[in-house]
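Only one chain comes next, encoded as structure tokens, the form predicted alone.
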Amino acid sequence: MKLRVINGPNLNMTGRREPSVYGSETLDDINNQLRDFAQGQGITLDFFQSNSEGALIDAVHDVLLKGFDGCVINAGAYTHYSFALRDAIAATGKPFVEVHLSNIHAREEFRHTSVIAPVCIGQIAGLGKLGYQLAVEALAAYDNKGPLEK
């Protein structure tokens, strides 16, 4: 199996923007112990993060196009915004999980609404690093099993 993980705004920072919110770790750290876990579970992990939206987009794109089986998203504050990333996950058609370290349901309600929720399997949000392995493991329940029960 083959996963896409694409980080978007500002979680280059992670580590260092709001520690008490987002953790210490940095996203390499995160990305490098998600990839041994991963492994782990023959699982090959693809990594992208960029801060432009066009740049994320086209990263969504090649999901489909370089035939990964499925992606694990944090779009950062585009998570709220961003209609163009939502049609292209759904232009995929291939299984994506919504990731935040926060949970944005408890913090400003702008937070609260997701438009990409709708067009991915699933959101995991509040459980730091650990929601990555999470989605991992969800994409590839989902990958053997079909679609996960509702």
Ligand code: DQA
Contents of the next structure:
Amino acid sequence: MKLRVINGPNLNMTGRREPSVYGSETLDDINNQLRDFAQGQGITLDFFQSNSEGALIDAVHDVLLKGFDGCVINAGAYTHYSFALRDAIAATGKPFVEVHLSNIHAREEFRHTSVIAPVCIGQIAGLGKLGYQLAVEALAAYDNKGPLEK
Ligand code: DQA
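Now that the form predicted alone has been shown, please provide the structure of the form predicted together with the named molecule.
Full complex below, order starting with the chain above.
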């Protein structure tokens, strides 16, 4: 199984940016641990990060065009308002799991809305880096059992 992991704007600053909210580990630290976890499950991960909406949309399209089985996405602040990203996810027809390091529902009002949630199979928020691991597990379970027996 081959999954893509997409991180959006400002997530390249994880570890340096508001550590009380996002933790003190860097995105590379988180990705390396996630890669090791996935390898143990026989899952190959491909990592992508960008601060640009267009580059993220292209990376989402590639989930379909390059034959990935699904995708873990932390779209950062684009989560809250990018209809273009939402449409891109829908266009792939592939399972996406939305992840947030912080609990977006316990923060400012504008973070309570996710415009991508309706086109994802699920959302994990507030569990820090563990959220990425749980998302990989969810996609593996989804792939094994199919959408009707999740
Ligand atoms: C975030 C939450 C977003 O609201 C924020 O804009 C981010 C990070 C998270 O991982 O908690 O950049 O997606």
